[in-house]
Structures are given as structure tokens and as C-alpha cells.
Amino acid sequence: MNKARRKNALLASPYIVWIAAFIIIPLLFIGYYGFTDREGNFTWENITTIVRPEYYNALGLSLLLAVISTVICLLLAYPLAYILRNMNMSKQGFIVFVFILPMWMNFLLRTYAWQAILDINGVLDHFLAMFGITDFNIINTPAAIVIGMVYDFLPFMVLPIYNVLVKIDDNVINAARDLGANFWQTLFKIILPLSKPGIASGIIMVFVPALTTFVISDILGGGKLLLIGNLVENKVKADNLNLGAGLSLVLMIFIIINMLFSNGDDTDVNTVKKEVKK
């Protein structure tokens, strides 16, 4: 038994080293800089700076756009993941591959592509002009930032939901239908509860980068809309690591809250069976 434990510990050691090097140590540095000033003295000022109007407004706008983007991604991803689950197996893998293919492209290139589409006299303007619609200006607006977020982060919502849906036993669904449940009853009482872990993972994977992004707002917002990620970037570039780390710690609070709300009680198969019997 001791040999087995030592073997497991040895196999896990690279992962432990990776966690220490790229998660724990950076977090310790952020915590140190966030609670100290330039002289290394302890202070709360880097945290309390968030109550200033310019920082508070940037945080509020970031939270709003992150929530909107996450909701839109969920509304688009769930039907798509459900359709992929019910497709023929031979086509299923190919469609999933095509869907995640854009993720292999550079993040900046994808965002600049949307700038070319949404920009004044861009692709969208020329397309709408064919139908007599002119002066349609969406670039440098919150809507443009949301579009960029949804496009870039949608795969992170689809894949976790899809991975959970494909593991649902068809016998459970067929049992519900045999007992007289219609499509909507089966969806809301069987499929949706069993897919909650995938939904929770997708929400976290979309909300976190949407809340902390600064590249999308720089490119599609034209620098006119400052999100909290932009302020952190500006402070770090200005060699004010302490304030940048303090703002990052504030962001971590909202990320932890999101994770706590997303990771609710998982619905197990036994609970679903009770619903089927009802």
C-alpha cells in the first residue's frame, strides 16, 4: 500500500510542481503587491481604490458585459450542444472539429477580423448598404465588445455542455418518453438537470475571461470604453504593480462568487429517476 502511495505521489509530482510554479507562486506575488505600497508597507489603499468613480464604473461595466456575454453564450451553446449530441456519430466528430477549428487561430487575429467586419465602411456596412441601411455604426460600442466576447468564448461554453450531454444514458430519456413525458418535460426534468455540471463549467469558463478581458475592449471598443481589465493593464504598464495587483484581487472576489454560485448541488441519476416516476 505504501509503495502504491509513493508511486501515485511520484506520478502526481509534475502536476504539483506545475501548480506551485504557475498558480500558487503568482497568486502569492499578487497578494503581496496588492496589500503593499511601493515602499513595501502594508496598505488597504490598493483594494479600496475600487470605490473611486472611474474604477467603480469600469468594474460595473465589466460585470454587466460579462454577464450579458455569458447568458448569450449559454442560450446559443445549449441548443447547439444538444443538436450535436443527437447527430449521427459519423458526422458528430466532424462538426465538433469544425466548430473548435477557429480556436486554433490566434486570438488577436480573430478579434481584428471582427473589427474589419464591424468597422465603419467595413464588411457589415457594405452588406447593409445593399438593403438601403446606412449609418449603422456599432464599432466602439458595448454591443461590439459583447459580439467579440461571444464569438471568442462561445466554444468554452459549448464543449463542457456537449461533453456532459453525450454521457447521458439514452435509456433514461427513453424511459421518460415511455412513461408519457413530452419533449419539454424530458428536457426540463431529465436532460437539463443532468447537464448542470457542464453548464456550471461553461459559465465559469466564459464569465472569468469575459470579466478580465482587455484586448477585446481595446480593439472593438476603440479604447473609448474602459473595462476593469483595461485599468489593470494600464496600471501595470505604468509600473504601478501594487494598484494593478489590488484591482486584480477585487476581480478574484467576483470570480470566486461566480464559482460558488455556479457549482451548486449536482443532480444525480437517482434524483432524475424519481422525476421519471412522477
Contents of the next structure:
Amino acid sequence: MNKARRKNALLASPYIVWIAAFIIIPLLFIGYYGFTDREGNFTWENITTIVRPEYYNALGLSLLLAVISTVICLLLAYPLAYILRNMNMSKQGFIVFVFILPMWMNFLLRTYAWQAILDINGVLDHFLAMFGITDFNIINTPAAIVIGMVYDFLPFMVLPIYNVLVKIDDNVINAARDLGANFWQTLFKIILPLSKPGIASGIIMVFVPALTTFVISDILGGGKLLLIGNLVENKVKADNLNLGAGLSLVLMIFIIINMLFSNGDDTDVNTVKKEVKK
Amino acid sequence: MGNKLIDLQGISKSYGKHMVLDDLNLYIRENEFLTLLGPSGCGKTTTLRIIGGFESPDTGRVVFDGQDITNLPPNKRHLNTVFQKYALFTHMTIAENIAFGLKIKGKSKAYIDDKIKYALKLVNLDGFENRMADSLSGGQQQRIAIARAIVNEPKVLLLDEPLGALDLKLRQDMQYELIRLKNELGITFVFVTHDQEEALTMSDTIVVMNQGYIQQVGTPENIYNEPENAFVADFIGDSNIIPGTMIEDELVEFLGTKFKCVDKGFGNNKPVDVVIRPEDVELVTPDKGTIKGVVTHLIFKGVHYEMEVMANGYEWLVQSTKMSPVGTEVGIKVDPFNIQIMNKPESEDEEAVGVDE
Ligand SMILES: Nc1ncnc2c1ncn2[C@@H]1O[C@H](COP(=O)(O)OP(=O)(O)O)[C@@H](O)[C@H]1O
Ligand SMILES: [Mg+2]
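For comparison with the form predicted on its own, produce the structure of the form predicted in complex with the partner chain.
Then the entire complex follows, led off by the chain already shown.
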């Protein structure tokens, strides 16, 4: 090992301690609890519990809502990030700031705000009443949960996409136009493929929290709609750490599938790593 | 060379309060190698972008082959651009890059494959079809950018400082390569550079620009030998530019000394600028010179020596194959034919001239 590398290793040591303490060790605990019963004997039962209908249904609903929210976030975020990219620099900074601003607000608070809006006799009801629409109840439905997820997680989709889009050289886009491509051809053949890493990061950053959330479903689902996150929370609260850990492990499988599916090698994080290596 | 192919008529362009081009008039003939030459920031790229359709002028018209194309989008114009930093599509292979324009136009696969082969051969990169764009060196990317443009058989190729990022040797090779390409393809080149040597080597016509104004249009010989103003003289090669007075036709006075020259028609006792190329200054023994001086600097430049000679309060730049050591007393002589007389700037247009660089 040469000097520089030894120095790097030294500099990395706090980070390694951090990873060990807050990522590796908790993961080992989850693994341990997930594969043991209350007496500490090995068992598959915590994992296989997922096939029971109440768990299976919760997982299905969670996956469905997470996919829907991710798709809606993507459809909203992409045009938004694209418009942002094409704005002149001085305005850009401001709009990005406006976008990040809600992220500084407490997550719970933002979700409760939506509860106030969507609730029976809430802001939305009053608004709709002005147009003579009554009996429009959306609170405690999957739709309300999706609204909450989209609102809470949208910035996590916009930012990585915006980040890759601003890195695309104007002249690359000009070159496509120069070679005869119209707006849509340029979008589909050049801009979209070049922004794949950002889209992949965005999908992961929205899908993962959407799949595992229990707060949003608690607040906007009224506790009637149980997502897999709620079940994990319930089990842990009810002192059944083993089942909670087992369910988490099942969830993790879907998260890993999602990451592989969104082309793990191409994500923004990995691109950055590659650049650093150079 | 043929007729006017591109005609820029009264083009102006501002960014905010900053006037980048002011009433620019310029035409480009068919099959011409025309170079826009000027210091960084003088509006070369902007002019090219207006021709390419990436920028629309505030006033004026762009006429292409007799047709007004001022408002035509870039994808509808019969010209292609080689961009400043190549702008290759990094998510595609070389073959896909070159095929891009042809696929858009719906050409057959056989036609496209043929064209790719032909273009790669033309730029001396046979066999690069399946490489990724960002695995190539700067010079190779440059040539792919050219290949990608020319397979579309444009009438005009616009090139924005295409050799700027290459090292000296490669740049010189590419200069010859570009001239060869142009002769083989028989298309019009509009070339942008801030490198005067490059412009002199490659062009049929040079357009010298400064601060959004055209300073002079002419052949390389014309521009080099007969600069129309001090800016052009200074920008094209090194020059001695000395303020003087035109006493009468064929007689000019500067540095307190009268010199014979060949220029006429400036009037009597008019202030002028005198331009003398360093290679036109002759160093002789003190008694044979028109004025006397002392060598203050000496550098060996390969082909010639470069010296500075202090004479009558002016530091003359001199290039010669014979060297005179620092401290030598010398006489300075200039052939009347080699003394260029230029009007002092008066109008606003000319004042933009020679401010910096
Ligand atoms: N999009 C733009 N916004 C504002 N100013 C610009 C823009 N493009 C160019 N300019 C300005 O116009 C001037 C000319 O630019 P350019 O045509 O790129 O010069 P050159 O290619 O000769 O170096 C420069 O002063 C530059 O700062
Ligand atoms: Mg430029």
C-alpha cells in the first residue's frame, strides 16, 4: 500500500465505523431476529408468514400504491425538471429552492396538512361545495394515500432527474436538431436515454419509501388501510420483533428487485462513483 | 467558386444590453472555405449559431440559396454543424452516431451501412463502428463529429473552433485533413477560429471580426499583406504599428524621420498609422540605415531570430535569419513597398477596433 492509499484508508475510517454501527450491525440484528423465534431457535416461520392472506394482501396493496405513486411522480417530475433545465440560470436557482423548501418542513406536518385538506368537511370539501359538489369523500381511501405519497416524495424524483438534465450539454441537443431531429425525436432518442441514470435514482428514491411507509397510510388511510409498513410497525410495537424483522426481510427482496430493475449500474450514485475513480 | 450561397443581411443580435452583432453583412459563396477569425468573445459563435438556426437575429435576414431561412428551425436547414466540443451522443456507438441523421430521414439500412463505412474511411477511422463515443481521443471524436455531419451531404458545413482542443501536431494534421475533405466533398465550409495561423493556412476567404464588427474581408494574402486597419494588422501576425503623419503622396514621417512609401491619396499632413511587418525590417550597419538603434532582445525561434531594437523611442520587432547580439548598434531600413499606411480610426465602427487583445 502506498502512502496516498494509506492516507485515504485513514480518512475513510470514521465512515467505516459509521457504516458498521448504523448499517451493518442493525442489518445483522434484523437477519438474526428474522430467522429465529422468541426462544432464539432457527425458524423460517417469520418469512413464510407472508403467504397468510392478511399479510399477502397488505404487501400487494403496498406494492400497487408504491408503483402508482412512483409512476405519477415520474410523469410529473420529468416535464418539470425539463422545464427547469431550460430556464435561464438566475430563475433556475430560485425555483429549485422553492422546490426544496417543503423538504425542510417536517414530513409529518406536511402529511397532516393533507389530512386537513382531504378530511370530511376539510378544505377540499368546502372548495368543492362552492361548485355544488358534495359527498366527495377521498380521505381514508387508497387515493388519499397516493396523493400523500406523491406530494411527499415528488422532490426526490425531481432533483435527480434535474441533476442529469442540467449536465446534458446544450450542443448535444443542438446536434440532434442539426441532424434533422424534431422536438419529440430529440426527446426520445437523446434526452431521455441520457437522463436514464437520474430516472433510475428517482424511481429508487420514491419507490423505496413509498413501499415501506406506515406514517402516510396511518394519517391519510385512517388506520383502516393496512400497508405492509403498518404491519411491521404493529408487530414491532407489539413486541414481536421476530415477525417484524421477517416481514422487513421480505420487503427488502422487493426493494432489491426494484434496484436491479432500475438498472443498478446506471444510477446517479454509481455514475458519481465512477467519475470520482477517474 | 460559385454564386452567393448564404447571405447575411443586416444581422444584429443583443443579449440584454450587450450588443454582440451590429448590422453584420456578409455573403458566403458556393464551395468557398470561409473563416471567421477574431479574438474570443467577438461574436463568431453567435454568427455561426444564427446561420445554423440555433439563435434568431434581432434584425436582419439569413438568405440561403435565394430563400429567406431566418425563421426556419435547424432541423429544416440544409446545413450541418460540427460543434465546439464535438457534442457526440455518448449513449450511442460510433456507427449509431453517424447513422443518426440518416435514420431520421428514413434512409434504408443498406444505404446507412454504406455511408457509415464511407464516412469512417474518409476520416481515417475504419473499423471504429462499435466503439462508444467517449472511449475515443479528442482528435478521433473530432473526426467522428465531422463524419456524423457530412454523411447527410449538407451544402454547407459549419465548424466552430473544431481544432481548438487538440494539441499542436494533431491540429496541423487535421488542418490538412480538413482541406483534403473539403476538396473531396466539394461543399462549402464556414470555419470559426481565433487562431490566425490556422485561418491563413486553410481559408479561401478570411473575415476578421472584432467586437461584433467585421474589420476586413479578403484572401489570406490580402489580409496579411494589406491589413486595412491597426486591429487587423495587430491580430494577424506580429506587427510594428507606429503613429505617423502622411506628409504627401509616397512620403510618410514617423519617429521623427521621413520614409519613402508607395501609398497615395491620404492627403497632406494627415495623421496615420504605419504598419511594418517584423520580417520586412532590415538590419544594416548604422551608417546605411534610415534610423539608428540598439538591439535590446534576442530570441532564437527555429526558422529565424526575433530581435527587439530600440530606435528613436520605439521598440521595433524584427525577424531575420541573421542574428545581431544584444547591444549591437544597427541601422534600420525598410523597403518603401513594405510600409503599410492606414487611416487613424475616426468613425464609431472603427473605434471598436484595437481596444484590447
Ligand atoms: N446566451 C448568451 N447570453 C448572454 N451573452 C451571450 C450569450 N451567448 C454569447 N454571449 C456573449 O456574446 C459575446 C459573443 O459571444 P460568442 O459569439 O460566443 O463569441 P466568440 O465565439 O467569438 O468567442 C460574448 O461577449 C458572450 O459573452
Ligand atoms: Mg466561440
